[in-house]
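Only one chain is given next, in structure tokens, and it is the form predicted alone.
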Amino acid sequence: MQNRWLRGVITIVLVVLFVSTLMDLLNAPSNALQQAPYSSLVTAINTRQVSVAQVDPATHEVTWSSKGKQYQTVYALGYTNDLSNLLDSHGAQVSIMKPSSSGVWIGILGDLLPLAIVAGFLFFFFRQSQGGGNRMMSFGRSQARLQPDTQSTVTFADVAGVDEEKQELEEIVDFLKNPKRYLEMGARIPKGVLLFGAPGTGKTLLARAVAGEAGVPFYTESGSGFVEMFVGVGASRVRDLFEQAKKSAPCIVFIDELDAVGRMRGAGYGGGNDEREQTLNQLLVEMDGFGINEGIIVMAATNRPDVLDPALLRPGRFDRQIVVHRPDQEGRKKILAVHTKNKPLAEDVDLAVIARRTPGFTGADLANLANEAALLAARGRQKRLSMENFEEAAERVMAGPQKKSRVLSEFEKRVVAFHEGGHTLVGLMVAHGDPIHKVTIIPRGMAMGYTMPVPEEDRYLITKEQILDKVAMSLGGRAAEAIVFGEISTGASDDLEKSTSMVRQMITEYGMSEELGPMTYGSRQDQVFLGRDLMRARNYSEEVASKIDQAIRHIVMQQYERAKNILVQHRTTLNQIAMGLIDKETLSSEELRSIVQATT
């Protein structure tokens, strides 16, 4: 804080000096002294045209006035007395300035001041461009931050929903606490631990918890913090990081987003011996090269382990790899308990129900959910968080805030009501449909309305019949529009994309097509990364591609007709659901159940 205040003061002083110098230059008088040769001065003196003269022995200059104009003349060294006598003998008022050493220094300072201001600005610019309080040429030093002891310590008790991952890391904690026990048995603890998983699953939090449990220093740095535009800077920073860590051993060095520096060498168009590859080479050497880093455990996190260089993943470097999964239903309940322990909860709040209604949420998503619920309660001036706050927060996270200002016409409202009613009714009638928690026609985010199915339990496998039921439910909205209005709208664009994608995956990835058989077609990777698969040829012919397209169209149309048949058969129920939506805008699971029971 003190260094930041000092930099601010220096910046203000430099700006003031710069502005004052600039103003002096701009306000310089336009009628500056005219330079006159010595011969003109002598002629003017002899003709008694010089009235006033000022002689400066220090600079050997004489300033004189003639006919209302100011002139300045430089005379030769040693002529001060002769020039003064000549002026005095011709009736001029002569004044001789007292020689002073300070005048010389003032002139020198006046000449050097602009250069000093420019140098100060350049110095400040280089310091700021390198970030923080670094010196101008210290960008080869590591930017890693050592977590201070005053910071709140994170332990395994603060990390929930990842019990298996914590068990894998308890061995690391025990080694950091009691290294002698392992060394006496000749055991070698893993030098590197790689945590990978979906964003928000708690990889960084787990690394901090290991340091907190073991009570050792924790150095943290991002992968992009090593790489600079200057050749050799990244490797220098890696060396400096490990030198700092050796002084604090045993300790943990944590590298976040490892793929920024550890991507496969030679991949893509760049290749070659660039700065990133030199940085990676230095990291490989420090982890398991000629250097000895006893007591230093390197932990890293990434979302893309598939693009990492194989040399990083071999035994002796990151020889322990831990997948941090999305939490299951019980894990989500524990995570919610952690994030709500300091929040006043109403009696109707049931964390188990919230966990069941948030499948696929990560730890970060659940933390955001709890925070959104607290914000909603504070906005409503409530004293406690209610179940309604959590339900609204979950819908905000999944679909966005309500668009109450978006006013639909009566026709659009009817179309949206029957569209969502079609989704709901097909979802209720198919054999493997998930229970419908809520259906609404209130616009939220980009959606004009939505149907919210909630699975009763987490699924890790899905059957062909379950996929087909999901496709039929997705197409129920379009089918309802065609049946009721005799025409279709643009509201089903997202439904069509999802249903087509599910069927394509079913055929090309899961081998669930009777025509094409139990085979996979094409690459399973979702995106081209670093050019790694850019030149990879498609592993099936044009004939097979045509068959895939035909199979996709056949299944989609089959499920579309199936959805239409369900809606035609239960047309009365569809009308009641749509009318209820037009009247109330939102129907709960209990209201839907009563409508179905009354009409079937």
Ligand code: ADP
Second form
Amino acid sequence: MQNRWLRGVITIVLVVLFVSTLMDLLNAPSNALQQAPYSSLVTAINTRQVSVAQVDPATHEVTWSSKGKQYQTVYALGYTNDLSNLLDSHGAQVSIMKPSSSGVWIGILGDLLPLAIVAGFLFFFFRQSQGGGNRMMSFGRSQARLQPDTQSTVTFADVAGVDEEKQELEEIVDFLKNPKRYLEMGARIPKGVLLFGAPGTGKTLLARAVAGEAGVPFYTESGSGFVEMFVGVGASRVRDLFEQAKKSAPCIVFIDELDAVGRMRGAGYGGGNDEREQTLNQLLVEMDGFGINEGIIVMAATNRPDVLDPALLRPGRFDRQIVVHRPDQEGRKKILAVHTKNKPLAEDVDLAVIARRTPGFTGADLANLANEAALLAARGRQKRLSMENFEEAAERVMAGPQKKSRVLSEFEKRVVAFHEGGHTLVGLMVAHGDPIHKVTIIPRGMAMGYTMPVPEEDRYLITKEQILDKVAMSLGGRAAEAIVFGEISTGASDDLEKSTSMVRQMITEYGMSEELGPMTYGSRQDQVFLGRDLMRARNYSEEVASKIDQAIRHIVMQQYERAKNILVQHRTTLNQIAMGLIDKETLSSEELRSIVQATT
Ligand code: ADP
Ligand code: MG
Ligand code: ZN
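What would you give as the form predicted together with adenosine-5'-diphosphate (ADP), now that the form predicted alone is on the page?
Time for the whole complex; same chain goes first.
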């Protein structure tokens, strides 16, 4: 970096020297003309001493003769007419030079060179501060890059361990390959596909693979790219991107980090970000603008689905949402296989063992791990990557500062297994438990179901019994920790918040408390500052407030005790579920059912 900077400075100094020499040369009188100041010229004209004058508007120089001598004078730009009139009216014979092309060139060059140098300087420093790239010249134009089919060689084979996600994308690929078949059936293909998932789970990779599989062009732009540099270009960039895309449909437009532009409008204190909102609006306009089956599929990725503007998720926009999960053990093994494909492995390397040792690793972590192992092997001048290399590499990746919190230690794994087992078992034992598809102890950085509240319209009728069962189930995690370990962890804070707010709603909104009766407390206020959070204005007394708090506590405690009782009664089942989780990380509903049947 330092070096490049120095080189840049030297280059500029050289250029300046060269240019100034050149300009001297250009300005040098071409023959033995004598330079005369403008004032002498005027005096000479006024005293009618000028007989012949030749005005050159290109260089704004006048060559004139007086008393047999030749002079040259530079006059101010734009005075050609005035000067020739003056000469004319004082009896001089005036001729105006036809601008010869080289003359114009030299004139313009003379005028513009200093400007160009200044601009060059500015440009240079811009590049420096931007860290390279030709952004200055292309601002306003989309930086989306068109990748020819030959270059986008990523296919589904390169993305491992996300089979469900791939299956969902299969349809999109098929449509891009044979749009006709779908058009004939009158099918409506989603315009927008949104990929949710923790960083490094392979969202970008999946989007590329869809383009690669279908063999269509892939335009990509990141959300932050839209709002990057100059105010007011985001919207035009979006327009530009879609213009390009329309020309080469069928194709995929991929917007990475959608949350950078797609945050809720009007959310947060201190007003919104106008630039971002305009960009978002333009994006919505474009997405509504093209027809349903025009062959453009907009894909986007984000790890913050909770902050997205609801307008983005409406039908006709990103109406297909795919959660990209962290890989499970089997998935991790497959990802490791992808990333060790071109690496010579020693015989003792067992990818399954490495996969078991790396719960919580994302695809990116595993790619990193494989690379670290290769580096270690190379440093040790080995012929092949050994198991030892992988083990050391795993430790390195785990010890990485930000990753530590996501990867479970053996003890944490046990706590989480019993915690999740507690939820599951209570859920299975109560009458109205949510159906459990699977249970897993793979850390979910952004546990989808929790952060996405059920939209108001979708709320179906729900009875008091059902709410209480849900509360018991969400307290089951904490209850299990208390029973098994005799101490409790911070892992349950989300559950506690959820159950408390369920009970509060039950009392204040649905009037389901015996003491407080069928009344609502507080009225709903429109969302003003807090984005999606609804605030309830208080319209009841302190006394009632404390009664509400008491009622909430009473119900929560009741359900906590109930959850504990269930777990104590079915302790063997709880143990079996937890052991299964520690061993396999994920249990399907069938596996759960067989555990329950075997132990009760
Ligand atoms: P995201 O966009 O979700 O943050 P990326 O798609 O950029 O993650 O993934 C980063 C890298 O991690 C990829 O280039 C790839 O090498 C690796 N990777 C991630 N997920 C997978 C996967 N499922 N299979 C194979 N490699 C993966
Ligand atoms: Mg990405
Ligand atoms: Zn929990």
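The model shown is predicted, which means the values in this text are computed figures rather than measured ones. Between two forms, the rigid core is defined as the largest C-alpha subset superposing within 1.5 Å. Positions refer to the first chain, counted from 1.
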Q.
After a rigid core superposition, would you say the CA of residue 167 moves by 2 angstroms or more between these two forms, or not?
A. no
Q | Yes/no, residue 470 Cα shift of 2 Å or more between these two forms with rigid core fixed | A | yes
Q | residue 504 C-alpha shift between these two forms of 2 Å or more, rigid core reference | A | yes
Q) How much does the C-alpha of residue 44 move between these two forms, in Å, when the core is lined up? A) 22.5
